[in-house]
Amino acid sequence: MRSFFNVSDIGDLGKALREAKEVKANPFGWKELGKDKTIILIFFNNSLRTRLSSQKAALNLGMNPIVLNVNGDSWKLETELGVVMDGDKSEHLREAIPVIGSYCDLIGVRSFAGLSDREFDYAESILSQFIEYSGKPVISLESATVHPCQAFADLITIEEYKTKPRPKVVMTWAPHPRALPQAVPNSFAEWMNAADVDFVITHPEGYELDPRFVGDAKVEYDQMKALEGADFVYAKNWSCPGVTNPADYGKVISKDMGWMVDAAHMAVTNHAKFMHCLPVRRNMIVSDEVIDSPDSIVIPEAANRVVSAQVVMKRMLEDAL
């Protein structure tokens, strides 16, 4: 595996889930793989779970993780090609990336969408440059359009908690005061479409995700109807993807509090487990009573971020042998 970006990069999902189970049961069983190896984790944006879980996964595999906070620990980096660098950015990614690649064996990159230029964001310019110029395997730790480590952890969690062979999984939009990227819902949709689940997406009109991620999922604009009989409820906000109206890309076009997941919403489900990638805005995305209930699995879901990252790193190290 030279890059981890989409669900297709992981290959057979059944095999990946079995491997995740083995890694979780024996996290230190492959320490020799990472001996004397280095992974550089590059963060263009803030992080808690992604940063800590990636470092922990690397340490479990015997690797030496180095964390670089771009624009904080390093020179400010220019990311676009063809610009005249007469501003406050002292170095271009085109030079920085191969230098970084010369210092390590694996690279993880986290970079959010700017939410102002849909074409630029969905071209994945920053991650693509790391893949092209580093010469090393590259893991997306969340990019402009996808967050595969999160989606893999979500699937691992569903596999652990499901009580039927093919559970109903509903991803519901929920309100948020700020414009957020579509990376998490995009990846969750992509991975659920590849998994053996009954997958439904629900959101207000105008929040349609890119068709390449929606795939064959059922889209239901009536939230309560979508939630009926659900076994898992995955709440997440995203800003307007600009699919139906490009001029609205990255905007908050609704703050309808009726979409917050509360006890009334969960009451129509099949005693569903509540999921969220975290951090979560309490009493906006989800009510206290739901996220604090026994049916909330957000903490074990977050813990599985170590497992998903470790499986990906393990495979990259094995492929390099």
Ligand code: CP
Second form
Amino acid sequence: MRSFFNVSDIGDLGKALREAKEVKANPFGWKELGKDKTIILIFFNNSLRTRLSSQKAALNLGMNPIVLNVNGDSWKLETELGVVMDGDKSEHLREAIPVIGSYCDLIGVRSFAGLSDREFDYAESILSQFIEYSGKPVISLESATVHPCQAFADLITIEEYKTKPRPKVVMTWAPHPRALPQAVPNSFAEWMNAADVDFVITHPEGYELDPRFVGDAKVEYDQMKALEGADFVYAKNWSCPGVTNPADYGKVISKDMGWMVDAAHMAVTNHAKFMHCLPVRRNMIVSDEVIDSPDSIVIPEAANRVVSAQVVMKRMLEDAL
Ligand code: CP
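Having seen the form predicted alone, could you now give me the structure of the form predicted together with phosphoric acid mono(formamide)ester?
Let us now look at the entire complex, which starts with that chain.
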């Protein structure tokens, strides 16, 4: 595996889930694989889970993880090509990336969407430069349009908690005070479409996700109707993807608190498990009552981030042998 970006990069999902189970049962079983190998984890944006789970996964495999907080620890990096660098950015990605690549065996990159230029964001301009110029396998640790490590962990969690062969999984938009990227819902949709689940997306009008991620999923604008009989409720906020109205790209176009997942929403489900990628704003996205209930699986979901990262790193190391 040279890059981990789309669901297709992981190949057969059944095989990946079996491998995740093996890795979870025996996390130190591949300790020799990463001996004398280094992974550099580059963060252009904040993180709690991705930073820690990626380091833990690397350590489980015997690797040496190095974390670089761009804009905090290093020179400020210019990401756009063809600009006159007369501002506060001292170094261009064109030099920084091959230098980073010369110090390591694997690279992980977190770089959120700017949410002002849809074309730039959806071209995955930053991650693409890492893939092109580093010479090393690259993992998206949430890039402009996708968060595959999160979606893989979500799928592992659904596999662990499902009580029927083909559960109904509903991803619902929920309100948030600030504009958030579409990477998590894009990847969740992409991975659920590839998995053996009955997948429904619900959101207010105007929040339509990019068709390449929605695929054949059912989109239902009536949230309560969508939630009926759900086995899993996956809540997430996202800003306007600009699909129906490009001028609204990256904007908050609704703060309708009626979309917050509370006990009344969960009551129409099939005793659904509640999921969220975290961090979550309580009593905006989800009520205290729901996230604190026994049906909330947000903590085991986050714990599975180590498993998903470890499977991806393990495969990259094996492919390099
Ligand atoms: N879910 C997730 O990626 O969390 P962090 O932003 O804390 O890494």
